[in-house]
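The chain below stands alone and is given in structure tokens; this is the form predicted alone.
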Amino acid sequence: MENKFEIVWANCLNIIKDNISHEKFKTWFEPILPVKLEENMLTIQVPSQFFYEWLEENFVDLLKSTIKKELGNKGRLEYSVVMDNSYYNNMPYTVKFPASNKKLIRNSPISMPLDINKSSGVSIPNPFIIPGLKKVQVPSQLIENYSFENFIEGDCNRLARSAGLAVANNPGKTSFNPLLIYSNVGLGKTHLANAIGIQIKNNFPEKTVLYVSSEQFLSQYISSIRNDSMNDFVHFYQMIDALIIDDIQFFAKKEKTQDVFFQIFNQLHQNGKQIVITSDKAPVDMEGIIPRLLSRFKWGLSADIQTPDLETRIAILQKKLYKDGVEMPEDVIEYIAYSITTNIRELEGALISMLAQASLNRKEINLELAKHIIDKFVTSTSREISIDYIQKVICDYFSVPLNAINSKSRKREIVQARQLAMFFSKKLTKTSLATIGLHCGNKDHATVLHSCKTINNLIETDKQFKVYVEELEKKIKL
């Protein structure tokens, strides 16, 4: 006959099973054993501290709601951590929570005592390896949606994407080891890093791939010091076949963390394991990184991701709309792409905001709605007016083809549109004269200055032209 605690936990498992994938359930919940039930507190046994920490980090909300459903609002969960020591000396070693007279970390339905009792003379086994699980079952932590299929290629990221594919198809065997991907915030380096990991997993299922943020690595390192398990921490990372560290710049000025990562890096590299790193700066611009580690970053390839051009931004929006099964007028897509130029995350955020507004308020998706949403969105993101957008407004105003501005045409209306584009680019953006000329038919800075002087002269001498300029400025700032 089953005990009550076994029945309660079986009911919890039935709920949990319906809310997560079969693989996650098999990995994280099947190894758990119910121990007892006293005064609405269910005790479950887990095989390691890392196992407990993973449950708390990834499934705490699901556990809370499940326990509440089974035991009521006063239901609580207690963990008994039994660490497998067989790969050390076959001596049983148990750490239980709560130990006698210990306080709980927090007063919540899911609780964990603060302190751990250890038997003297016995070291804690590796907290980063789950006993009973095979090496290939180490969770990769990859974001499945961040695949190569969902990564739009453009001139801005072609080198980084090509290098990433080469690494994914032959991890640890190319000259791109380590592969360091760097860019400003929101341009896709995390997406590309995950895509590399996903592709490696698809191509080589037997390989262990791990994606970890620099903050998570640092947190685990600190825990290993606290638990006197530094060797286990290092050994765990040294067994990874493809290690992906995101936002390495957060290691800056943390010399002990850098020292241990240096040790891990060397071991992986010597054994032909792949290392992928992301950063917001190129190695030459990194500050607070110890020289010997910085030199390792330069061994392989450093590939940057630049701000996406107009065509890439439009393609990103179209891809997202296609994936979500949503249709949108081309002029609306173009308006969003012209308006937000420096951050893909903000670009997609504006699109989501507009779709939400249209759906919730039952509004038609049109240019008017787009302008309304973008006006609010760009206020919060401090967006600058772009040269691309200036050109579009001017070409629409004079009914001139957009590509004409970058052509060599000497037709009067084309030349004037080009000069106006240079004039407003100089006036309304912080872009250099050389860059403005490059975007307006590959002209030099002297031509840009001449164009601005010509427009100023026309404003002073031609009243109708002055009206055109004032109307255009209002439209650009709209």
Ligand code: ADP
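Only the largest set of C-alpha atoms that superpose within 1.5 Å between the two forms is called the rigid core. Residue numbers count along the first chain shown, from 1. Predicted model only: the values in this text are computed from it and were never measured. What changes on going to the form predicted in complex with the named molecule:
- When two forms of a protein are overlaid on their rigid core, residues whose CA moves 2 Å or more are considered shifted, and residue 394 is one of them between the two forms.
- Residue displacement note: residue 202 has its CA displaced by under 2 Å between the two forms (rigid core superposed).
- Once the rigid core is used as the reference frame, the Cα position of residue 226 differs between the two forms by less than 2 Å.
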The other form holds:
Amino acid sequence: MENKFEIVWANCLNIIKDNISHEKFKTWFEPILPVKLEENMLTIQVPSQFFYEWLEENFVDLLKSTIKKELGNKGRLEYSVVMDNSYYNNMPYTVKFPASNKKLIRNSPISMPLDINKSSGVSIPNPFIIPGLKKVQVPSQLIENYSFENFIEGDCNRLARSAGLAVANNPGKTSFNPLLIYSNVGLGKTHLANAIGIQIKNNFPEKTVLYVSSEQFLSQYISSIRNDSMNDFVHFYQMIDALIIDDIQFFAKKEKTQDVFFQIFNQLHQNGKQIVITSDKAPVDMEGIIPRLLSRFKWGLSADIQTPDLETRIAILQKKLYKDGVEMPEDVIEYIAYSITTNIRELEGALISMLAQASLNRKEINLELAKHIIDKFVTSTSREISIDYIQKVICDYFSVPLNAINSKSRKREIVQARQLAMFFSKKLTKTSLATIGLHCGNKDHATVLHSCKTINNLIETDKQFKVYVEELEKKIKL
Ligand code: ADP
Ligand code: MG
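So that was the form predicted alone. Now I'd like the form predicted in complex with the named molecule, please.
What follows is the whole complex; the chain from before opens it.
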């Protein structure tokens, strides 16, 4: 590394790395290339417009402070956005930083539309398509209800949703090809994958969109072998403009199927067609998938969907109720959302059984009915314990004001309440140490660790304290 701009950017990366998760760093900062440094302006190259917008929306403060640290107060950052289409890879346009109005300002005199689609005259003839086949109307198999409109946005799915939208508005032309969406069951992969397809159809009615489950693909493939029509099978898939393939984990250990999918994948990808894949795991954790296919998955973007937070769960329930034209008291909705935390399908299931019970037995929908039904419902799923809730229980228990934990107070009982809040947050939630610290008086993760140690020591040495802690834990879990 000889160039100054490379050294500066490497230093910036070191700072950034310490401030965000590894996943985010890999997704959003590793693909960036430093380009030049002139006066105090560092130019970095990003792979797409969407990428630039995402950086601006989510990391602008971090970037700003990092650049200032490295280049001083006059430090500036400039983006150079690579055209997504490989034909224009060498013709970047640039964006000045801070680009606060989120509009791209093109400095270089390129008179090309930002969104390059087929009308720009670039089309690659596909030698494999039999002319007659092209006229066949392919039923897209999309599920109409699973639209973006019906998909509630939350922290849990923001990246996947945004990337999905970018892909839907510019299929095959973003760097998210393939777009791989992964999560546990019931968190919205199928819904989001369909939403992308629906949106592509809306935007580009002439495009052929196909949604298939992996099982369907598999059985089509098997019957094509049986009927000696393998070629037709492959050709059929090669005419798709946007292929959405759901639950790819079913391909595990089926190497022949993966081989043929690999072939189709390459053909589509080379021709600028969009591929969307869902899976129950991230590519790194997938088992039984042939390495060359796995490496293809890593070409694009892998975006996960996490379990939704309480607000998002409430919003999802409200949306469903609104769509069905049903009303339900606020406290009942909240109770359901509080009780079912890890699976949106179960959340909807609980809502449906509430409505069914109420109408079948002509019962009023109230908290009592909700408790009765939900308690039966919640067997496998456990209730969410939040940091806020832990703090509330602890403050009630010690009769200290709720905001004391977040204050700077060094009073003994408040320090102890704060330490207990950290201790239980670490023990009973999946939250990171850094986040726990942030919500318990803006401390860093080392302080959280230290607090947990202190509490553990006290439990071991002070019998009375141990009793307090056990009582508290019972109250929190109640
Ligand atoms: P997965 O494919 O991950 O198992 P699904 O896409 O089938 O999950 O989602 C399960 C149910 O939850 C579906 O009925 C879907 O409409 C609903 N759902 C999931 N995510 C959302 C969301 N963000 N907003 C609204 N409904 C959602
Ligand atoms: Mg699914």
